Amino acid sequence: MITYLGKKIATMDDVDLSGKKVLLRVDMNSPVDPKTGRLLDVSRIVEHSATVRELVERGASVVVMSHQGRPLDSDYVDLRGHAEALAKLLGAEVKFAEDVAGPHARALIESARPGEVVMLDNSRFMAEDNVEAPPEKHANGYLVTRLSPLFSYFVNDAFATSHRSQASIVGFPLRIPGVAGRVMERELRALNRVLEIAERPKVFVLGGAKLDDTLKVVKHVVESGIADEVLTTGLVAVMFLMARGTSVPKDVEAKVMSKISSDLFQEAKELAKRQEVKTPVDFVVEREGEVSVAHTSSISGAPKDIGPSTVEYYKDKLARAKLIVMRGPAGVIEDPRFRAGTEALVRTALASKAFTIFGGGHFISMASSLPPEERSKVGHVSTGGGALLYFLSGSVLPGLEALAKSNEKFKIVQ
């Protein structure tokens, strides 16, 4: 049992899944190649396949879900190639369905024997689970009165995707007893640890370009006292700089501007005010393809990374950290010439005391490069962007709450 809001969750260790029919929901959402429909990254996939193979070891029959892109987007493909990489991980047979509710997908859902694994179709192939409503109008709906008799147990592996109050997420838990799966679990096990551990400082680093979402972020935390410093890079430090007073480049002011509104950028304002808010003192910066460094007093070019300055600045204060939570980069790391403030700060982390909770795609790829024995040293990585923005900012996550009316609905654990 895991707890979310003090509210009990289930996990795999409370229930026998030994014989039993299990939906289990992923998020093996990955990046496509348009012109050739081939996965760039299987990452997730990766992660989500012990889950399966656990299952499959404990005796049950595994029908996995997941979705993959956005209606007429790029890489709204099938996910014919997603069973063929959850096979070759497993060693092992991935029946793929080539729809989701329809007759093959039952078919072989009825079909599965214990130890088998059967994949669906892309579930936003069904245009439910492209809406979010509220879970008890999903529990009624096709998608979940369809397929729900034929399981036992529904498993919410995909915690990436729970801040969505869609139809595979939030439906099924309320038809069948919903528990969470080994991904969900671990990651709600290192996100409880932000609120739990008592040493301080407690010191956030939040870059990247999601600015509404991660202005939310350090509201919740500064003002509920969760955050003792938050040290603000990327785009987001560019936002607080401008929201002090400082002087940014047109043309840097006006894409600021396009990622938030009005309203949200007075409350930046406001949070600018707050000693626990931190910003560089300089940048890397590229102006017409030359790069050098900027005072944040006299920024004449884009920025594109934090300054040796601010670099040292945020080394220090992350030295003597007791819990450091990353998300999002402080440069554009794409790029070889904007990296070292990343990875600076990365390093940083992981040579502190501290518990370390990196976050985002950006972050995932990093520590999967470090050398093994700095690799060990993360003390968790999400695979959530948006989602753990939602839990950081205090908001409610949809398919979190499910789970927990499944199990106060079902009564698996007291």
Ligand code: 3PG
Second form
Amino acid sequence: MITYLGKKIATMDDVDLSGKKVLLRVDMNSPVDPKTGRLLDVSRIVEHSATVRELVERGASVVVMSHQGRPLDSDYVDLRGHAEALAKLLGAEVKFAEDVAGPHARALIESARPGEVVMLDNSRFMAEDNVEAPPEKHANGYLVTRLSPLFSYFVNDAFATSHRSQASIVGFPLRIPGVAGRVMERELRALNRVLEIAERPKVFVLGGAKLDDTLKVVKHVVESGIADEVLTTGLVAVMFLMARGTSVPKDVEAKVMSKISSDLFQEAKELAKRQEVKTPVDFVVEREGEVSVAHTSSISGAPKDIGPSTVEYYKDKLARAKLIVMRGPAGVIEDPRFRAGTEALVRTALASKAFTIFGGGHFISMASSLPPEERSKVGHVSTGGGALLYFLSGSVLPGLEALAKSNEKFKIVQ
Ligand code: 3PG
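Counterpart to the form predicted alone, namely the form predicted together with the named molecule:
Everything in the complex follows now, all chains and molecules, and the chain you saw is the first one.
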């Protein structure tokens, strides 16, 4: 049993799973090569494979469900590659269903024997899994009502999606007993401890391209005083620079504005007035294949990494921090020409005396490529990107709330 905001959540230790059919929600959302659709990194699959293995060893029939990407994005692909990667890690067959709740999935679920593993296709191929709605509504939706009668238990291992009130996260635990999986459990135990760290300054390094989520989190951590400084990188930094009146090339501006509503951009303008929000002084930019360094007052190409002066500026702040949270890469790290900024910030964070948390897919893979002596200096590697930040900013995570409700409803642990 673990606790979340004082409420009890049952874990896999609290239930007898032998011979039971288990729906295991994981977050195997991974970077994908936009040209080939192939997986670029399997770190999240590695994390969840241990939970799958334990369920198999305990004699459950395991049906794995995950989302991948968002509709119309280049990483919105089917999960055949994920199923193959999981099978390789387990050294066992993983049957792949070419739908989520259709005839193929249902037939495979119904025929799954104890110890067998089935993987359903991308849960976001179902419209409902892209909709934020109250748990009670999702519990009565198509996906949940169609699949839940086929299962005895719902195991939620998807900490990284627990900030979403989507069908596959919050609907099932209201219909069938829901417990936390091992990844979820580990995250909660580590992050509950992090909340107790009182020393300051607390520095958040926030980058990547998920502007809407990151903006909400910046607002929360700055306004509530949780973060003393937010060092922005990546597209997040470009958004704040635009909010501060910096002009950027038209196509870059269009990219930012395509990811954020005009209301949220107004919020960014308000937040940009806060001195806690730091923005880069230079970028590594690419223009017609040429790479150069541009001061932020004259950005002449597409920003692909933070520049060397920004690295120095941010390093100084990280060296003095007591808690560092890093989420979202500082540049397009898939391309070796644009990794230097992120790598320099990571090295500085690990050389500091701060408790350092890495969050999100890119940082998990970065952590796994570090030599063991450096990796051991990372306080916690979280599978969560947005979820981690929402958790640390004190927001209620719907996925965890739903597990707590499930425990109350089905009285799994008292
Ligand atoms: C993540 O990578 O943060 C999670 O998989 C959630 O994905 P989402 O932001 O598309 O909901």
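Residue numbers count along the first chain shown, from 1. Since the model is a prediction, treat every value here as computed from it, not as a measurement.
S.K.: Hey, between the two forms do F240 and K269 ride in the same rigid part?
M.R.: Note: F240 and K269 co-assigned to one rigid part.
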